[in-house]
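For reference, the chain that follows is the form predicted on its own, supplied as structure tokens.
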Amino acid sequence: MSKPRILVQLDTDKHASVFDAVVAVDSGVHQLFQYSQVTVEDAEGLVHGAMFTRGPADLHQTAVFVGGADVAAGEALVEAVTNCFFGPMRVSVMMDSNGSNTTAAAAVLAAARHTDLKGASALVLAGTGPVGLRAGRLLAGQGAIVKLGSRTLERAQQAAERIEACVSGADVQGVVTSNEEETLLAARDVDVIIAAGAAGIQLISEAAWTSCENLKVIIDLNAVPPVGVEGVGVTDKAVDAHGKITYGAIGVGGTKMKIHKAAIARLFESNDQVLDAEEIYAIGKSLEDDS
């Protein structure tokens, strides 16, 4: 008789995410153990508890999910978790703090449905944020020429350097998009725009993006009014507007949910996986290929 699937949810916030818990249950998890305000110092005891209670043959039935609003804290926690492993004593781990990996993967996959990303030019607005940085990283990994927009050039350049350091052959440039004129200048020649800003902040006007002659796809990941891309509806899903293909946050959200559930299920196929941005994107791509 096979062991039940156990997911250990390590959340860096005051309360462990209910959203992530519901998705876990809907993904076939039998038992969910939730821990909140988890720090790197807590990781060893929690992970050892998951590792040492089952033999190596059953460890694929236990997995760890790292979440919370703070992506940097999530990244540090994943590193602390994986540092606990040795030999066959390990469990699979997924990181999706602030929904950054699943949302970025869904956005890039949406763009890829309508244009070949290899050699394409892409602008990520709010490109230094948790979702924007990962979207830029995934676009670069697909061979796109990427501009990361930010209110300050220093932050944009630092983010671009981070991506170029971890993606072989990446072509990433930091650009300033602190006002309408700068945003239009950055967007003028691109094929794809992904707006990944915080809730309730408009990043580009309808007049600006509709004037971009080369633009093929524009994706907004903010559903809270005012939306990030003026003129794009939150439920838009491959809508033709002004000769461009538009996606709103809810239009992308269906793909994000499918990826999230599939990634949770994938954790229990073996005990040696670490699912970060690229791995989660690959899972999303496999779902696209199968559909």
Second form
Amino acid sequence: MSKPRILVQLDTDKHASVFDAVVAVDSGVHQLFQYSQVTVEDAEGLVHGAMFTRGPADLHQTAVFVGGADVAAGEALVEAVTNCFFGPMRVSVMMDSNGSNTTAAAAVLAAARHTDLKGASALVLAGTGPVGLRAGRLLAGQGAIVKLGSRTLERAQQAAERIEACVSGADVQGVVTSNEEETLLAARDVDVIIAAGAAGIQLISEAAWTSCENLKVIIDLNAVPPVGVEGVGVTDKAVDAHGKITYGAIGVGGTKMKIHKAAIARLFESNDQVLDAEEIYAIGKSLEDDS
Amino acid sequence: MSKPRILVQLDTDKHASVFDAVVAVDSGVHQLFQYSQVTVEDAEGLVHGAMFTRGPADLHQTAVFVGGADVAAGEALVEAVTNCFFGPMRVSVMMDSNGSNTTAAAAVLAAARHTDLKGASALVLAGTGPVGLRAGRLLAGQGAIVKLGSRTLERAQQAAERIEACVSGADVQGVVTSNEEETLLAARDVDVIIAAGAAGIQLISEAAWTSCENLKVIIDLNAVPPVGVEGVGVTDKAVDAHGKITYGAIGVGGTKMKIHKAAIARLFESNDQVLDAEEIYAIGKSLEDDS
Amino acid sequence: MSKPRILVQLDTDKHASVFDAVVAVDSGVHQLFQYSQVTVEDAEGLVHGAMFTRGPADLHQTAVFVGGADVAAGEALVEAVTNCFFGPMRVSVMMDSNGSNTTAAAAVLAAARHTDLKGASALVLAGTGPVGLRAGRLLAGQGAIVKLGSRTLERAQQAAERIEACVSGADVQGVVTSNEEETLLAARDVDVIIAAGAAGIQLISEAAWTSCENLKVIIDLNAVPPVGVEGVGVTDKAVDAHGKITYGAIGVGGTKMKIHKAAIARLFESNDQVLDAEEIYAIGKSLEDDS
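The structure above corresponds to the form predicted on its own; please provide the structure of the form predicted in complex with another copy of the chain.
Full assembly next; the chain just shown is listed first.
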């Protein structure tokens, strides 16, 4: 009889996410161990406990999930976790702090339903934030020519360089989008716009995006009004508006949830997986292909 | 196949109650998520995680339990929890900080076995504490004429007014019971006495309660000697003493536990319940009627 | 139908041990309640919650595990836990802070496979530490004549007296082993050496132990190089080297894990067990006898 599936939830917040916990249970986890306020220093003891308890034949039935609101803290924690592994002594790990990977994957998959991303031009608004950076990475990985928008050119260019350094063949450019005029300039010729801004901040006006002639798909990931893309409804899901396809945050949410569950289930297929942006996107892609 | 039953235990103490956790498991909860040191500020993130993960058809399989030693903190937390809900987006909630609701319900149910509470006269000693206030509310809701005893008249009257404000048709009076003489005066003509004081404090002497001619039932909720009602044994359960029926804290405990378990099970019948004093009393009442 | 098996994990560290949690699940625990940063002051509330929820017939389905890196804190916590019990109102408890009991039991069992401990002469290096003390206790309990080695004679003698006070008929002597010469003097005539030192500290040279003519078994419990016994491999398991039988930390680990799992399972056989060094050794012994 195979051993129970154990997920070790390492969360950087005061309280480990209830959202992630419910999704874990609904993805087939039998025993969830919740850990809160986990820092990089705590990783070794916790991860060794996961690595050194079950034999090689059962090690894939134990996995680690890294979450919490602070994406940078989660990134550092994932690195600390994977640094504990050596050779075959390891367990699979998924990183989804603040839903960043599953959200970015769901957004790029939504875009890919309506236009071929290879060679397409895409603009990510708030492209230097955790979700924006991941959306940019995934778009670049699919062969899109990507502009990352930010309020300052310097931050945008640094973020673009980071993506180009980690995605082979990436074509990413930092652009400044601090006002309506700059945003319109950046958006004018693109096929895809993804707005990955913080709650309650409008990033582009309806007048601006409806005037972009090439635009095929526009996706907003902010669920709290005012939304990031004026005129896009939170529940929009492949809605045709002004000849463009629109998605709102909740409209993308169903895909995000499916990806999250499939990724958790995937963790238990082998003990050597690290599920970060690209891997989680690939899982989402295989779900689209199957349906 | 229906989803596992998840209970999110939100506890205001350093460590979430083991007592509440064991009862949850024994009431059919499949997955218990324990959260400690939960404050009003933490509620939104935790409750949103419970609300936004499962679809409407499965939302009744997730519920929230509020506990901890500090009843006032629990009351504030329940309010913060229910404030997160909107429309059908909600999960059921039970409040039982320090066992206050299940204990008060069990005490009033015990009294109701031996006398018709409608029109009866009842005295709650330590009536301004968390359990006493709830016992007073429940007695008033059953149509009893209630006296709430306290060491100061002002606190007693304020508490009585609070109950009259929230229970329609309630007849509640604050009385001062700071010494033997005052307590006897308050008790002299009542049918029911419930002593809801703190551990180790005697609230009424045996000479006093045995001299009350109308008294039919006297219930003590303090399990730690000296008990609240002199001469009543901690394990008394419908014991006939001096022509009165007596209950001690452990004697009421069996009913309390049955109510607690039934209330947890009830949480998972729909997603729109808020189980506080009156709802938990009604659950206890239906258990008595069934047996 | 019997109630689910609940293990209450009381851990003195910032985060309750993942290692102990996985082993609990793999030993048949159905519901694990994890508590971190547990102090002596917290014990009563937590333990009462375990004692007062299930009836006598089901009380053996709830148990307590005490763990954490700090063995002295764990010892104090076990004492606080057992002080909460009275009469038949109790639950079974296992203590294994830092793996001290299961490690010491596994080491002494390994020695017993190769020599009759009754009347044998044994040296425990780093014998005043938590694992060393337990190994000394168990060796003395099996009738061995024990030397406890320490860097100072005073600490060694105090530890020896503690064991003699708690193991009837024990013959334990404190010896100073602060350098190669003293260690060789202590080791020269013994049948068994167990090195129970801290990670990365060599306690005896290969030249020294290979020159001990009577030596039959030498066991090192330090897995982090440099190991405690020069020339013994971490994975050695009954390896014949220079005519002696050698065990390294990982070589003993399999037995340790089997003992740990059997001890957890044993907790649920009755509600009155306190599994500390001797009881855990006896469980290990019965496993050896069965196989």
